[in-house]
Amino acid sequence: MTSAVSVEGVSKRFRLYHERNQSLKASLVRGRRARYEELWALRDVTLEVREGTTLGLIGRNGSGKSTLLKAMARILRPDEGKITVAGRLSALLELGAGFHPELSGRENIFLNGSILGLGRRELKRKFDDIVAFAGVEPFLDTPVKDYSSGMYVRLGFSVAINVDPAVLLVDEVLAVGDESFQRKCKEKFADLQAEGRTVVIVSHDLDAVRDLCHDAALLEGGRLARTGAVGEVVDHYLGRVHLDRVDEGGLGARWGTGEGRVERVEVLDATGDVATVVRTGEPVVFRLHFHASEPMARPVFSLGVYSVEGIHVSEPTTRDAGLVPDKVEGRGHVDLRVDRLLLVPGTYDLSASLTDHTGAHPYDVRHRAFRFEVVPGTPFERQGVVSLGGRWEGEALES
């Protein structure tokens, strides 16, 4: 397949002064220059990115994600190496950072379309499309300055997004607007996918870029460290960053007044063993590790449990379940048994939490505090959260 994008040996070098000569009578009388050091944000990447595909760059904040894209798009001209770009290109990066505040939405159209490449002639062409998806006619001809936040980014969204490019860039500006925005802008992009324009995305929403591409670049300290299908890549920084997570110390945050202290969370899986990846569809065991050092009365027990992008799935507890003892102390562990778990593949945190029967005495709250993985199994789905765990009927299946 052709390369839409090219990347060969890419190094990008800043300076981070430590102090500036403000001036020249400065510059003399240090008789020095100013002191400074060398970042590479950018180390000998090499990438391509293929004609048609979705590509999304993922990685830490300071890993050189938004340098690369700049790059790419022009922006900043790499030190070392070459960046071949096949046909007309359009970037999402700064939404609206070529309009002029005192000039109406319609003078910007034409200003903003202007510098990313469209002629006059075709500006007037794509101009009704151009407002149509913005929505914003009623103010066309008011300046920008007195637009709305939402107003101002939906129309550099739309000017950007009708160029017609064969690449589009785009960097952390995949959920601008309203909700109706939004379902909007994913349309828009599906229908540049199928017309098979390439598109390469920044992102940290890691659900996004699941749905939306269909490889993924994983940047560490400016280079590159892993490139392939996308949740095969996904799925390989999430463990990294778990296992950064556990070598500091710990996950999540933890509060409570400590009579009680939530000590661990296992995972048992369908043999009975401490597991830290289980899979769809198999039973499993959450156990919850407590020590009270003095007597609680009518203790409450809680188990949350989260996608890795914060999606709240389910907080079972004790109280809800009319298991509530009229105390405990000591040393012990409590069972949630799920005899057939139901979360499609992915990783997952757990909350697990110990208070008055009230909930409003927390003697020992981790939030987000351990995590687990889930691999592929039976019934088999990719997307979502949760399996139905239905089963496909129909003549028409019937071979």
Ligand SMILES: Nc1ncnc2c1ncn2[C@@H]1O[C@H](COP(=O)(O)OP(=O)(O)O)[C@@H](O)[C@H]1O
The other form holds:
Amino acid sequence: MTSAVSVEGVSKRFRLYHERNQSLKASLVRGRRARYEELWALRDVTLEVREGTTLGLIGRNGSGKSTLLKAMARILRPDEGKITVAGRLSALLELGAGFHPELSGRENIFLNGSILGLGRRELKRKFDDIVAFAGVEPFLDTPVKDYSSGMYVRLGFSVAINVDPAVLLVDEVLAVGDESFQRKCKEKFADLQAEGRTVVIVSHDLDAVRDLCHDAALLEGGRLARTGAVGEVVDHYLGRVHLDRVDEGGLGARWGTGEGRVERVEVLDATGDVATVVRTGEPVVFRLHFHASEPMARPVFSLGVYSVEGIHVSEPTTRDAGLVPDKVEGRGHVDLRVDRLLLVPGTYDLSASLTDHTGAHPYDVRHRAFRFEVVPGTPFERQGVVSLGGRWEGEALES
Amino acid sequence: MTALATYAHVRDLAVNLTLRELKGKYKRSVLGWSWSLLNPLATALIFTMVFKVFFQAQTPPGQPSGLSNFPLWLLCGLLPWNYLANSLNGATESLVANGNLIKKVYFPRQVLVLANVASWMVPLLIEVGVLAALLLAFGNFVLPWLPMVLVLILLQSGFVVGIGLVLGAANVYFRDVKHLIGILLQAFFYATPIVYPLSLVPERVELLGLDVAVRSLYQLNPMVPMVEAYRDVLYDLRFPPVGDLAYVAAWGAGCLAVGLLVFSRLEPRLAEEL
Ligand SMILES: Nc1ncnc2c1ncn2[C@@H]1O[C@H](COP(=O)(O)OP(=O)(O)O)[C@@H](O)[C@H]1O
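Next block, the form predicted together with this ligand, ref. the form predicted alone:
What follows is the whole complex; the chain from before opens it.
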């Protein structure tokens, strides 16, 4: 297979200035430019993205993922090495970059399109598609400064995705917009993959990377630590992050068709009170409040527990428990009762979802939208994610 | 991508960015575009007041047009000067002002400077049109000379774009450039025969016991023959001296070449310095 993007021995060095604002005075006084230190954001990175595949770039904050993506997009010029891209490239780094707030939606489509590399004739041809996808027809002649943030982002995404790129670079932007737009983006994305476009994604959301990508590349301190099939690289990474606990925060993405909605998830502690802090080893109830505005046939409730590092700790579902009601309607809640919470102290995120019985049709998915804290209890353990609930024994321990 | 497609893309982009600048310029003001006409007229009025009424300056008579009108004479020099000053100020800021765009999207960055200069050329063309109408009303038959004005605008634009490229990129590295250019432009305004005629500049001056050829030094400033040429064509209705035109053209081409070269050197690290 031929490669769509080939990165050969790329290094990138940034200058970190001691004074924030670059001033002529500083250079005149010292007879040269302001003093700086060098930071290698990328070090001798070599990798290939095979044509028609999706590659995920993963790694901790500051490991150089965005730098590599921007170098592929030609925004940053490598100090060493070479990057070649076969075919037209479009980078979704920030949606609606280049929009002028005073100009109308229509004017901004042409402006943004030409910034992204679309010719006038091509734009005219795609104009209706862009408008339809963004769903902004009634506001075409309104200045974009009066758009809601959702409309703004939709229009930005719509223009960028219609550039018809052979290679698409994406930086976290799939996690924006409201639920229905999220779903549309995911569909569009799947279409692009099916059409054989090459995609490179930077994401903190390891589940999304697992879902969307064929391959992954792991960066560590600007060096390529591992590349290969996505599952293997992500597992390897999880083994690592796990050791040095980085905080990358919940993402709060939401999607679904909306017949039923997850209203909120409550955590009830041993006394039965709503809490945000619970103790290892104590009983806990996770209460999922839902509202089905239309009857949901054979719904499945599930709760996902994630460590803040993104490790998917557990995902109990009502289907796996063999509890599948024929129909659920109106408002209510379901409880997940845990007799002994065996999570080690730390911060955890909860996902909650409502899907149909096949799992293919999401009513409402709220990804890592709730957060709770676990403080030390019994058993007292500090490392890892879960406790096995075991006890140490032995004569050697008894004196 | 073929070279032709790239050219078409850059052209489309330049046009769209120019339109963006133009539409943005007077969007929130009540009088909108009228400002671009009111400004030079007001300036001409103020200068006429100061120099004609207070200083009792002579109105230089048009040779051979015979026109004698101080405000019109002033405008013939003021309009090209405003074009220069506005575009150099704008070009200096153009990259920093579009920093977010530069950091998020790749496109040839020169287009930002180009679009800024073009966005000042449009009001210049309108102003020159109005000035031509005024000149006609005062009996100066300028119509046959208008193509020559366009040639001058083109030469001047090469000059402005070249310097603008250097200033715009330099301002990313040193934000002081913006302030420096403000002062320099003020100095150059008075070092160019806009509010006074060239004939007021003495040939030679005794300075610290030295005989200095002031006029020759003064005429090294490329804006001197530039403004003189605009006046020749619009006010005097005569062909500018060929030597002056060649001098101006050489400066225009030279600045453009140097500007493009310097810019291509500074361009690779623009995104990270912003
Ligand atoms: N414009 C810049 N100037 C200086 N340092 C930068 C710049 N951009 C990124 N860096 C540094 O380069 C390193 C890699 O950053 P980045 O590529 O953003 O990492 P990631 O996307 O993996 O979080 C970080 O240490 C960051 O601070």
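Positions refer to the first chain, counted from 1. For the two forms, the rigid core is made up of the largest set of C-alpha atoms that agree within 1.5 Å on superposition. Keep in mind that what you see is a predicted model, and the values were worked out from it rather than measured.
- Put the two forms on the same core and the Cα of residue 64 is off by less than 2 Å between the two forms.
- With a cut-off of 2 Å and the rigid core superposed, residue 345 has a Cα displacement that reaches or exceeds the cut-off between the two forms.
- Once the rigid core is used as the reference frame, the Cα position of residue 104 differs between the two forms by less than 2 Å.
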